[in-house]
Each structure stands twice: as structure tokens, then as C-alpha cells.
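Starting off, we have a lone chain in the form predicted alone, written out as C-alpha cells.
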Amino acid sequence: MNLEWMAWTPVTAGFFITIISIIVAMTVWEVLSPSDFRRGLLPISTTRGDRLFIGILINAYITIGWIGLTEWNLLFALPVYICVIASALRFG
């Protein structure tokens, strides 16, 4: 497979293996232990992976409006996404 075409930088590979472990995680969680459905923040009713994927959409945002805002090094913002994606998993 050539897969030159794309920068893989070591960052890059990071970003990828940790989307899929937590997707893989997600998804063994949820087989072991079935969600139900639940209203917190969010003005709808969600399951955990709904939340999940909810708070990785915010989390894009924040970081688009990271870069083109700030001259800030992105990992600055790994406590941001962090307490966003807690929040989103906990409270929506």
C-alpha cells in the first residue's frame, strides 16, 4: 500500500491510533455494558456513543478555531479537548 502522498509524521500516527483506541474502547465497553438512552446538557436524548462522537465534533472545532485563532503549539490545547470530552461523556 503507498501511502506517500500523506505527511505521516509521528504526530499524525498519534492522532490516528488514538481515535481507533478509543473507538475500539467504546465499542468493547458498550458490548459488555449496553447504554441507554438519556438526556443530560444536550437537548436530546443520547447514548455513550453519541457523546463521544459529539464531543470529538466539538473537539474538531476547537481545534480549527485553535489554529486560526492562536499562534499557540496545539498541545496546549490537549487539556481543553480533554475536559471537553469528559464533560460531553459525564454531562450531555
Contents of the next structure:
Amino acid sequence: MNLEWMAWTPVTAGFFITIISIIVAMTVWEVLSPSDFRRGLLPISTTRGDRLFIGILINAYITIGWIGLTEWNLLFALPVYICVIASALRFG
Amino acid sequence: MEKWQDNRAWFLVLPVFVIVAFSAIIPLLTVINYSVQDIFGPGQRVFVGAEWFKEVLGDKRLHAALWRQFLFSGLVLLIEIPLGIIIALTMPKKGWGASASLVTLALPLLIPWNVIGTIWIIFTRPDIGLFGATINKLGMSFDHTASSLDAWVTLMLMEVWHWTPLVALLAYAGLRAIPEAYYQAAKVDGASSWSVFRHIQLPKMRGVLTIAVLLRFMDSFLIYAEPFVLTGGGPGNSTTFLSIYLVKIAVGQFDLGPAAAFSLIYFLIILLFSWLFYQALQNAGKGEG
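Would you mind generating the form predicted in complex with its partner chain now that we have the form predicted alone?
Then the entire complex follows, led off by the chain already shown.
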């Protein structure tokens, strides 16, 4: 199958593999230990999947801010991303 | 006793997932791939990292188009949602009047979007258009090709005329689904019309209004065909919305990398606001007794 038209790069492939791995891992976790609605720091009741979505969305906006407002390398944002996802899942 | 759940029903979702994968997910993956590369042609590309995002985020014309877009979508929601509810409340409940209202309301929704623009160009022309010529005859100068304010007024009128019926039809469906017993109970309690609306009709319409707000926000935020046909983004750039500007970059200048980066930021804005609206409407009134 020729995927040349999709213009893949190792960086974007790695990005998607990470996202898909997270979704698969969350699905397995959900099947093994189903989550219920819970209210944490956020003003809404959320499931584990909701909190993951919120974490990823916040990270997307952090990326936009990081690129738009700073000159720093995006790799330095990686620990921030992990902290945001972990905090959203744990405390959200 | 624990209720047994058959999760095999999820397999029924598979065809939809396959269709969505081909129509949305694969194109989205391609856009993300394009956004980090300089595309010269088939097979000719260079990885540039986040450069296009930096360029797009610093683009003053994009900032202006974004604020214009927020203003447009905000006005659309502020006008169309209350107006749609009012129309639905005043529509006949049964008989030939109900059928006639529904058909009349649905008419603007059946017209192709680019035709809508053409209709309104003619309707608002200052020389021969019924609306434009009448306004000018009344002594007020009106020309949507020359004045930014007139262009916005025309666009808003067109948008409200085109899409308020959708909100009204959804609200009407929500109203018709309320059991008569609720109204009888309210009557026994001596509730006023406002109380009936505030405590029965509005909460019962929450589901359809969520759909209406989401549809109208997403659609107005993505609007392209009608303003493109009506004003072409002018006069000047006064009605250049995000999609019109995006098409200029992608098709006019063939800058696929910046256009892809722009599309992703555009997508994230819509995703965030749709989610916020959804949460706000789903949680509205939950604390009430």
C-alpha cells in the first residue's frame, strides 16, 4: 500500500503511535476496571476517558502557547505534557 | 442481581467507524503530516517542525479573521437561539397550521448554500434588490459592497433567515415531546406562562437546544460559501472569516504547510468551544431541585 500521499514523517508517526497506544491502554484499563463518574478539582463530573480528553486538549493548547509565545524547543514541553495528563487523570 | 450487558452491540458501530476513518480520521492524519512539512509537490517535501505553526500564530490577518469569526458566531447564537425558541413557542400545536408552519420554516434549509448567497446579493442590491432599493428609497444609504457595516448587516440577516428555522424546528420537536400532564399540573398550581417556560419547557428542551447550539456554533464558525458568494470577504477584509482566509492560503497561494497548521488550530478552537458548550448545557440546571 502506497502511503506517500499522506506525507508521513517519523515525528508524526511517533506522535500518532503514542496517541493510539494511550487510547488502547485506556480501553484495556477501562475493560479490566470500569470507571464511574467522579468529581475532582474540575467543576464537572467526569469519567476516566473524559479526564484523558481534557488532559490531551490542555496539552494541545499548551503546545500552541509554547510555539506562539516562546522560542524554546518543544521537547522541553514533554515533562509538562506528562504532568498535565497525570494531574488531569488523578485530580480532574 | 447484577444486570448482564452484551457488549457485542458495539460491533454494530464498526461500519460507522470505518466510514468516519476514511472521511475524517485519515484526512486529519494527513493534515497533521502536512503541517510540519514544506510541501513542494508529490514526493517533494522538507520537514520544518513547528515553523508553520509559529508563522500562522504570528499572522495579524489571521488574528483579525479569528476575532471576526468569534463576533459572527457570538451574534449568530445570541440571535438565532432565542428567536428559534420564540418561533417554536408561537407555532400551532396541531392542524393544518402546524403542517404549513413546518413546511414554510423548512424552505430556507432546502436551498443550497451558494444559492443563498446569490439570492441575497440580488435581494440587497441598492438598485434593483427589494431590500436594498427599499432602504435606499427611505433615504438611508445601503450598499453591502461598499460599506463594512452594511456587509455585516446583510450577512447577519442572511444567516438568521437561513438557519433560525433549524433552531425553531429542533425547539418545536422538543416542545412537542413534553407530556400534557406537565402543563395540567402547572395549570392546577396556577403557574404563569413564564413559570411554565422557565421550569417545564426550557429544562425539557435542554437536549435539543444542546444540539442546536452545537450545530449553530460549529456551522457558523466554519461558514464559507454564503459570505464568499455574497461579499467575497470584503469590502476590504471586513467579512474575511477564518475559512475564507484558509482557502486563500491553501488554494490561492498553494501554501499547504501553513494552511494545514492553520486548519489544526482552527480544529482545536472548534473542539474546545463545542466541548465547553456541551458541558455547560448538559450541566445547566442540574443543581436545581
